[in-house]
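There is one chain below, alone, in structure tokens, taken in the form predicted on its own.
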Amino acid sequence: MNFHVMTLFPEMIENGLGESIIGRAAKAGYISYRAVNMRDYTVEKHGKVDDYPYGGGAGMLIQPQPVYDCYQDITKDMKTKPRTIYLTPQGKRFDQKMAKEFAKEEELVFLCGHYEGIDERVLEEIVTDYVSIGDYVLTGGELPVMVMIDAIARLVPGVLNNETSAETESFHNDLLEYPQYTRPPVWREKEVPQVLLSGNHQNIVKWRLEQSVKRTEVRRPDLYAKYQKKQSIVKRLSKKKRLYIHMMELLSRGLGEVLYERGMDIVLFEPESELYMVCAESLESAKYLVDKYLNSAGLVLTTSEVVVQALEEKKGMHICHKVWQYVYTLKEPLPVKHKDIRRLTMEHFAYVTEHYDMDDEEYVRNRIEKGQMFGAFVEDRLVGFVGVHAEGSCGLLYVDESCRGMGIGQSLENYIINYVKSLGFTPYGQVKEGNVASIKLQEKNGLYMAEEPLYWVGYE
């Protein structure tokens, strides 16, 4: 990912970003950043970039010409117009959701203001996003830019050493991070909570969630209210847990947004794969949800035949797959007999795309880069893989024909189930109707099937 900063103080940006995690990530090639001095593009012989505002008033404004010429130079080799962010108190408030959105971009351009601002005409010409980091005024845009780059860059695969840390820390699922402790076990007569010394991972996960909820309720009641709303939906859905586990887990893992909810009429959206999850109690409500929230939908997962009917009638979509959902609810981890299972890297991308029946190579890339795919190796040769889909289900399972019948497929599935459980989530997966071999594997592993099918609805 490449960051470009238009500034009057390039040394400030370079010095601020050159240290710690962001500096190391740039040296390793996971990200790049450059600060470009807008003064280098002025045509004024003394190097001025500012002038008095028309109509009078205090202060000076940055002129449009040096800003525009600087922008043109930065973007001249880009194939498409990049997201260009102007840091201003008048912008939309920056948050973790926005950071995730920006982290999907390949190029980001930042414009740092100074004095009383920048001529409106050039802003209209180049800016795509107006962003504020808070309701206060600073002397310039450099500090807010560094805040945003830090928050965005750490979501880029490879920037953080621990692949799960960016997904489980502060603001994950609208909860603040739980309290952390390190050695010594007793300091100034204050002891580390015993549960953290117990070695019982399930109890630790439970304790951390409880602490996150308590801390959020006290310190950020606004976030706590959002969390409570999601939990109320989860409670409704839990009456048929196997059938609605995909929606429950999407909310519990903080992966989705609630677009609509009233009773059992619910619309959720998972932005990573642009997937809508929908359930409706009647054809009338299904048609309303389709008209109001699914106009731009290209892929829908639903438990309701009335939603399928509404999508067929109003959007010309049709059922792509009919699947049955399986859930692992036991506390015990499953045995993994094949011992050489490792997290995959982009070194294995070609093997996965060659052997897995999926046209979207970028999706596979995303899963590998997020650290959510694992492979089985025989004598250091990759012979199979499994992963976690963007919406939370276990899947992406494949075993090389030469190694089938050796129990590798079961080991891979058991491994991914144990992995999901270790994160404090409920493992589940989906099996296409008629896939007898997979059905037998789910039953053998002790997974329970939902009482009704689910439908993947799309255009292909």
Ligand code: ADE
Given for the second form:
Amino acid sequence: MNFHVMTLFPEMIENGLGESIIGRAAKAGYISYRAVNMRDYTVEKHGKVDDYPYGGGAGMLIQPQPVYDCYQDITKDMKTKPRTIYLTPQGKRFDQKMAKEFAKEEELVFLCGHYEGIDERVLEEIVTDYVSIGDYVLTGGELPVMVMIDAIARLVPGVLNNETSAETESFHNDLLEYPQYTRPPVWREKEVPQVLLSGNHQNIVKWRLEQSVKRTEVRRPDLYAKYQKKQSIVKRLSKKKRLYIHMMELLSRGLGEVLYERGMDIVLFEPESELYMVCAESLESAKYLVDKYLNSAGLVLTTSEVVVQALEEKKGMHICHKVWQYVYTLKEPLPVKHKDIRRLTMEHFAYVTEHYDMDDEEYVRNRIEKGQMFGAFVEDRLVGFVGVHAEGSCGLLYVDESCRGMGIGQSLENYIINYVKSLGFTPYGQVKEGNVASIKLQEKNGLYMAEEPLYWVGYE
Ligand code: ADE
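Now that the form predicted on its own has been shown, please provide the structure of the form predicted together with adenine.
To see the whole picture, the full complex is given below, headed by that same chain.
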């Protein structure tokens, strides 16, 4: 990913970003950034770039010519018009969601204002996004640009290591971080909470969640209100946990957002795979939801036959897969007989794309880069894999033909269930008709099937 910053103070950007993780990521080639001095493009003698505002008023404005010529030079080799962000207190407020959206771009251009602003005509010509980093006025756009680049760059694969990005993925959305402690165990008579020294991972996960909730309630009532709304939906869905586990987990893992909720008419959206999860109580409400929220939907996962019917009638979509959901309900981890299972890296990308029967390399790349794929190795050779899908279900299972019947598949399945459990989540997965019996056999191990099926609806 390449960041281009148009500024009158390029050293500020170069010095600010050159240090620490972002500087290291640039040296390693995961990202690049460059600060371009707009003053170098002025046609005025003495390097002047500003002038008085027409109509009067305080201060000076940056003229359009140096800005535009600088922009033309930066973008001359780009195939498409890049997103160009003007930093201004009048912009849309920057947040994590926006950072995630910008992190998908290959090129980003930033324009830093100074003085009283920039001539409106050039902004109209080049700017695609007006962004503010908060409700206060700074002297220029350089500090906001550095804030944005830092927040966006850390989401680019490779900038943080795999482990850390997997942690980020599992961060409980809408909640603040729990308190953390390191050595010594007693400092100025203050003790580290006992549970953290107990070695009991489940209790630690539970304690941390409680602390996050408490802290959010006190420090960020706005986030807490959002969290409570999600919890109220989760509670409604929990009446049929096995059927609705995908929606419950999407919300509690912070992987998606609520587009609509009223009773059991609910629409959720998972941005990574652009997946809509829907349930509706009647055909009438299903039609309403399809009209209002599913207009641009290409893929819908639903528990309701009325939603399938509405999607067929209104959008010409049809059922691609009918699946049954299973949930792992026990506290104990499952036994994993095959010992050599490791988190996969991009080194294994070719093997996974070659053997996984979904024709979507970008998706496989995303899962590996997010640290959500694991492989079984025999004598250092990768012979199978398993993973967590973007919407949260366990899946992506494959075992090499040469190694089937050795219990490796079972080990991978159990491993991924234990992994999801260790993050404090409820493991679940989906199986097609032919596999229902095999899961049913596993009820004694804590895997329970939903009584009703789910439908994947699309255009394929
Ligand atoms: N320029 C000056 N103040 C700013 C702010 N709060 N956010 C973005 N750009 C700015």
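Numbering follows the first chain given and starts at 1. Owing to the predicted nature of the structure, the values given are computational and were not obtained by experimental measurement. Rigid core: the largest C-alpha set superposing within 1.5 Å between the two forms.
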Worksheet item: Once you line up the core, how about Glu452: does its CA shift reach 2 Å between the two forms?
Response: no
Discussion item. Is Glu443 displaced by at least 2 Å at its C-alpha between the two forms when the rigid core is overlaid?
Written reply: yes
